[in-house]
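Have a look below at one chain only, the form predicted alone, in structure tokens format.
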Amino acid sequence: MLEAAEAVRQLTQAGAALAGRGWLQGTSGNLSATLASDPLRLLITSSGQNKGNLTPQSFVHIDEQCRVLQGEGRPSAEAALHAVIVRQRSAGSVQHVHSPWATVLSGFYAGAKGITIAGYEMLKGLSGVTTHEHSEWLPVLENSQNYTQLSAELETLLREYPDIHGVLLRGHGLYTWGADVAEAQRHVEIIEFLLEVAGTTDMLRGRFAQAQ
């Protein structure tokens, strides 16, 4: 597990990189790293932070119940989702971003409960995937302000689909994770690329159908 100072450094770099891609507009999103697993201790961005300009004071240490153990401010209510993912996936980092494509496609595919993405070379950027023939299922959960209920639904989903690399919240954004901060950031980049390709393909198919 990471020491707190190193976790701050890595998450600060990740936040700047992801914000630079337009995926963490304003104060949206949240980033975490696991400091200890038993008992669970997370370092997570506190609520209201600009993720492109983080400092050591932008983070709080929390326990499994999302109680602040150290630091100023308070964690987002979404910290409960980070805790669920870390427990279920033994993740070293969880990263949540709000991109246009994740927001749009999470609504478009909500009725299907998710989107399947297959046949792209970039899928090999996901941990454990070794061929472009891989088919990645990206589930969509209904968004809710009841984070106790949403956490339970996410936990059930992660148990049902042990091989997925991310989850979309409808009209909200992407959650993904990794063994460490670098892997979680890579998964954000790969999944966001795949979402943009899928969305663009859907648009072009619609235009071609109209032209015909």
Given for the second form:
Number of protein chains: 4
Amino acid sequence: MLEAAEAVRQLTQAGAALAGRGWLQGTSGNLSATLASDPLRLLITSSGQNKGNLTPQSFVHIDEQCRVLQGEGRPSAEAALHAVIVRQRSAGSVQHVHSPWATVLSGFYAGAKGITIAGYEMLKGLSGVTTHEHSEWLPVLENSQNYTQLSAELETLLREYPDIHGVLLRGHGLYTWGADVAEAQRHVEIIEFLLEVAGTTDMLRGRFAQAQ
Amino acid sequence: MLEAAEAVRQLTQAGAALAGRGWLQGTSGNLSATLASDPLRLLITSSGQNKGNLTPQSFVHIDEQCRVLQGEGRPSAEAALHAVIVRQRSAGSVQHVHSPWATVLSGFYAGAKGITIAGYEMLKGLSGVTTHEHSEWLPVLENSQNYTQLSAELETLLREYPDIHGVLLRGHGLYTWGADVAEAQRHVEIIEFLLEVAGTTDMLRGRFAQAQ
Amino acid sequence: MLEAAEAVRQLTQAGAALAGRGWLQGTSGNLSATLASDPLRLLITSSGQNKGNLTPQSFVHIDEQCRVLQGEGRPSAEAALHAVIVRQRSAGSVQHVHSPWATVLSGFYAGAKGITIAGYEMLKGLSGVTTHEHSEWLPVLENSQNYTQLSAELETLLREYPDIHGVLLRGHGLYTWGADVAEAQRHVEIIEFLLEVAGTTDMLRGRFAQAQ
Amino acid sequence: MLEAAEAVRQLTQAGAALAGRGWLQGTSGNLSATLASDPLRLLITSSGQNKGNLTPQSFVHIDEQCRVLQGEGRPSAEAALHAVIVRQRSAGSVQHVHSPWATVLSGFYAGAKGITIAGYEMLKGLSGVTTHEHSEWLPVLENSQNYTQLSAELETLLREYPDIHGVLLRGHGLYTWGADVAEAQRHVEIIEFLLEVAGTTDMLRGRFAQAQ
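The form predicted together with another copy of the chain, contrasted with the form predicted alone above:
Following is the full complex, with the preceding chain placed first.
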């Protein structure tokens, strides 16, 4: 398991890199790392932090019920989603970002309940994928402010699709995870790249253009 | 109230961050912080400054009539708009940026007198908004070089819509504000993000495409 | 007149800023400052330099016939265009950049021999422009490898349009200038901003879309 | 020939610059430099490295059969493509990046087996090109996980088109090369610039828009 000070260092670096891409504007997004799994203990950014400029004071330690064990500030209401993912995927890190493309495409693909992304070499950067012929399903979940219900829906979704690497919340953003902070950050970069490719392709094709 | 040296430090940092996004090209935009409210005293960037690289000499102190109380240089003619916003909203900071999306969309939505932005989680970053089901009205005001008249129109608009978080000037840019420098900067980042999402959505939909 | 060491410092800083925007990819573009006007003496980047990372050795001093007076390396064949602009406009600095939007739009507007940009507040950042109601004519000149002929055409164009602030070479890029390095850099940033706005507007309108 | 420590320094710098443009997301791409040509000895990034932040430990030395001669880690399966290019072109450096535009356009132009890019001044930044009237053929090769076969196809292609400066792998990315690290990096920047110009032009034209 990751030592807390090292987890802070790694998440601070990831936050700066992802904020530099414009994916954590305002104080959006949240980043966590698993400190212990039994009982569960997570290090997570507290609510209202600018993720491009994190410090050790920007984090809290929480347990499985998202109660604060250490640190000042309160965890985001979305901490419950992190806990669900860590439990379901034995993830070492969960990273949640808001990008324009994720926000836009989650709306266009909500009716289809997700986006299929296939045929790209970049897919091989997702853990366990060994060929560009892979077809990745990126589900879109309806957004909600009822995080208890959203957590339950996310848990059901993760059980239904054991092989997915991320989930979009509609009009909200991307959740992805990895065995450690570096892998979770790699998954953010790759899925965001693939969403930009998908969106640009749809635009060139006029896929969503309506008859005037 | 904010101490002047600290206000300079915070606005300099905000200027560098927003210029890094390409929203303050040339010497466009202006940033202010409220030093005292009765009588009103504002710290504001003087005219012709590169906002990505501000120094203590880049600012002037002005009163409610935009007369210079301290510092070299003259305030922008737009300082009057800052004073109106501070009075109407008890704002601790007003930030005005020029982005391509704000400029483009303010033209397309001028006929409708504004843009409605609804359904996005990012809206929760706007002060007082607690759900993505919020519908934000971002009015578009006609641009003018008559700043006395423009100030009066802005004042009327702010009274008419007590809940808005920003205003677009047509073909010009965004004005937003906050209780302090950090909140005003957060509002810039969030509204610019939402404009990029709105513009990209319009493009994918072919919303403004004319029959050939 | 500008001292050579100070001109090197200012152009190095401008090069880094403009390269950071992606407008000087490869070793494209060139930047100059006027060291003396009678006889003409220019400091100009020599051929093949990466403009994001200039050093004093990246520059040569040239006279009106583009002969090297000082420094190693040879001036770009485009140095002749710099000399024409300095003479015609008494410019203190000429800056030439290659951006995707300038390259793309110079092709679409070549038939009209230029682009009219009007109604934007950002126009006020161009020297001498005092209202957004200004209409700026940005001519497009056919590109050529015959720089003697191109220089003559540019000179004719500058005489024909005494109020313009820049010229596009078709499929090539933007030339602009200013009284000093800072003003020329401001003109680059403003014209590039306006081209992005014009191009995005054309895309939303489907202005150049062909019937399928 | 390049000394190994100097090659590490140059590729590390190139990696940081190209990653900064978003062309090496995740741990995608790979960069090499030729240390000796007879027998062939290449310095190449090992598999799984973040190319924006390379260190001397991020590289291995390989021979023509891609066996590791020095260093920890294993070379990417794509190292064989680097070896083919170095042999065929006597290249001093091969650079492979993944950009959204290369990925998207390689799909749209796969049917035509490549993209013709002509009429742009930026083409003059490609080694040996002296006029914008040059027409550059950028072939698209079908992607494959069978690198032995892909190497053979690439070799055939390089023999068939002795004047090309780069190759796209479909849905994968760009391979380009140069006499040294600086020239190869310049070729990346120029070809990516030209792809952005080509893609933006196609978008404005509605070239790939399908009847609704």
